[in-house]
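Encoded as structure tokens, the following chain is the form predicted alone, with no partner shown.
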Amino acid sequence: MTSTGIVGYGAYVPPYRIKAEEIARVWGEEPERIIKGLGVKEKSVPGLDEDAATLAVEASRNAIGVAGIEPSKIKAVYVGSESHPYAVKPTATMVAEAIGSTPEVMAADLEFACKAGTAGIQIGMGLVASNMAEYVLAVGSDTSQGRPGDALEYTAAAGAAAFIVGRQKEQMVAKLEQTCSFTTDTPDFWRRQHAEFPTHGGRFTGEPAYFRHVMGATQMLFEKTGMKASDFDYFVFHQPNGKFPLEVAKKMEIDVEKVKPGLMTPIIGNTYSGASPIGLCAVLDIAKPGQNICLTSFGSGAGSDSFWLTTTDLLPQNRTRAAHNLAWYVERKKYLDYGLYAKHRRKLKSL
């Protein structure tokens, strides 16, 4: 058990759309396929101004709203994506100063593929546990990227999820309970240095990857507090598409309908390292006071983090204190046509 809990949270997603089935017709595939197959029937697509410092920072925000508190106090800020907007210059840094903190602030970027906003909770969980910080800002953000033609050009989105990490209890919206985390060296994905897409390694995408690593810390953590898949409310995986958190559900015998609530992929694509995060925010957007929700990244190369988390009698009334909601984010649509899309994410390399 641990002494930390989320004392606030938020997300942020573009409001430009692609539908698969516009990105089918251009590359002559049946959108019927592409979306049965993957799960999603569109996907979200950053602004020609947005980047995942500009993402985290509007996630952020919210957040803040959320706990109530003056950003001044947030003394470390974690920023996890695949898709930082400098090689070589911090992001945290940009979004610490952006929501007000002080040079009085421990900042880094995170790379873990899908799981580095995860990993930033619990680096988030460890120092404000040991007392180095009374707040911990962690963020997963991503505009990630496909290959023109390849299948995660599909699913390839937009998006962020923060959440400052606290020890008060009277301040608390979930008590993070638990966590635990599952890592071996499987190379189902990667992105070489210099190169402007990624590569997935085909078969060791699924089983060998996600599934062990998902299901894995899940059960670990299962075993480490007593808990059983009954026990839960709410279970949130990571989602690179529809159908895998699906999977993992019934091959772990839990009930799907504890696991569509947090299952945002379908509608706004894979936001890579705001994927299981954002899925988070959704449930916490409807969760009811005392209601046990378990969260499980996947990063590939690979691992997955796992939590048990409590909600608090706060959370009803400590959401409704930021700017937007999710459900707002998510409402809100502009849908471009492939040529636009292009423009956005930059794929006209000769321009």
Given for the second form:
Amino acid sequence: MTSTGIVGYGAYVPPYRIKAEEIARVWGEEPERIIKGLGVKEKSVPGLDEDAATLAVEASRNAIGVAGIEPSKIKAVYVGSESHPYAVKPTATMVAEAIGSTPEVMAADLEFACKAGTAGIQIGMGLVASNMAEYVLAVGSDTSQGRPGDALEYTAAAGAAAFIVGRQKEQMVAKLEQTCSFTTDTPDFWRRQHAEFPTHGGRFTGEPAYFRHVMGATQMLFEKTGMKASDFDYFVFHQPNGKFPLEVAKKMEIDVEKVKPGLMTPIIGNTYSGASPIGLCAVLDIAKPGQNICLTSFGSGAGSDSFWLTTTDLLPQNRTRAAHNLAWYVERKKYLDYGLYAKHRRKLKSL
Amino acid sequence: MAENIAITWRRIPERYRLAGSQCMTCHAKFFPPRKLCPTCRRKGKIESCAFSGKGKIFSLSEVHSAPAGLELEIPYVLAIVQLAEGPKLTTQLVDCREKDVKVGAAVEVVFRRIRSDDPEGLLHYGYKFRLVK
Ligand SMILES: [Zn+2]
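Starting from the form predicted alone shown above, please give the structure in the form predicted in complex with its partner chain.
Whole complex next, starting from this chain.
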């Protein structure tokens, strides 16, 4: 297979935050127990004029900045989300139009719970390797909602990350060495058509869903590549909360210090399709050339995509070309109380 | 309603990516795009151009009584931004209050929802601006 790599990447996180403590106060829960139990201190909240499409556009513009390419050369755009603004009308066309890749461009929205963004990277690898496209843009973007009072309300957050896959070695910031997926039909989490909030299978979300698929895909990647845990410098796992990725590390005998740099959920919440992709951005923002990164996403329903990436000499200079990096977005914060948060998320029925 | 959608559709290049126009004869740049240069008239040759999205605050005011569809967003800041390339435009400034903004402050373009019709209607997207700190 022709080798492919990431030539540009970018992230976006809205400035609004709500503290777990504030949500706990409203529902009469003990904040300490929640924060310890979930490993999440606060989460991001979208602005009133933001949605999965606007988040995707800003992340994509940062990715184009890093890549330093003409947007018209992007020949396919895939946007993965579980909060597309329309039930029928693609997000990908809006993104392609806003970045200036239309009209000669393939485009589609992808859905696979929280792993639709990494599914887009895999599709991009195929299109680029087969010469069907010079560059492919894959985005994971979500403004997810938790039912008021539900455990998900402490974590469901907003954010996006975008990646441009290309084939020219002299443009890659990270080589995509290998990918594989572990997929089964597992009823751990779902949202029916027209339902406002998702339903989850309670305890069922852990072992048979998240851990089985994340560890299954990562183990499969080890076997396919001959790499072992100690060969990687960083691991980025899907992060529905701040604890699951650390538990995966423990179970797979991975040094937790290799997981922490890509663990963003404790401070921005679970950004669903954006979650492991934003974790990868966090790692790419600090990695040195020649380092090995393992990324494993997870989407309920269920499946995991695992990737082995190797950073190149270009990474340190090219990453400075983004208008804003992840740290810039993470550090600017405007705190909301629960009342304003309810308005932002239009949780009151009349809004 | 139908006319509304037609206007939105025609303005997509200008609203989504600040597509304007310039006169190749006198090098004046226009936003929104013009089809005729007011200086050169028929001698002017008009071509499309993209603006960088960088600019600075020319003037501003805070809106406390919003038009229909923007009620939830009050208070918000409405500003005249002078683009780095020269033209001025009126725009909403996101993620700030009037007290945070000074005339001359640097701003950059962002892509946001600018209006949404009734719950079953179209969502309109376009440019707004944000302070660069
Ligand atoms: Zn002229």
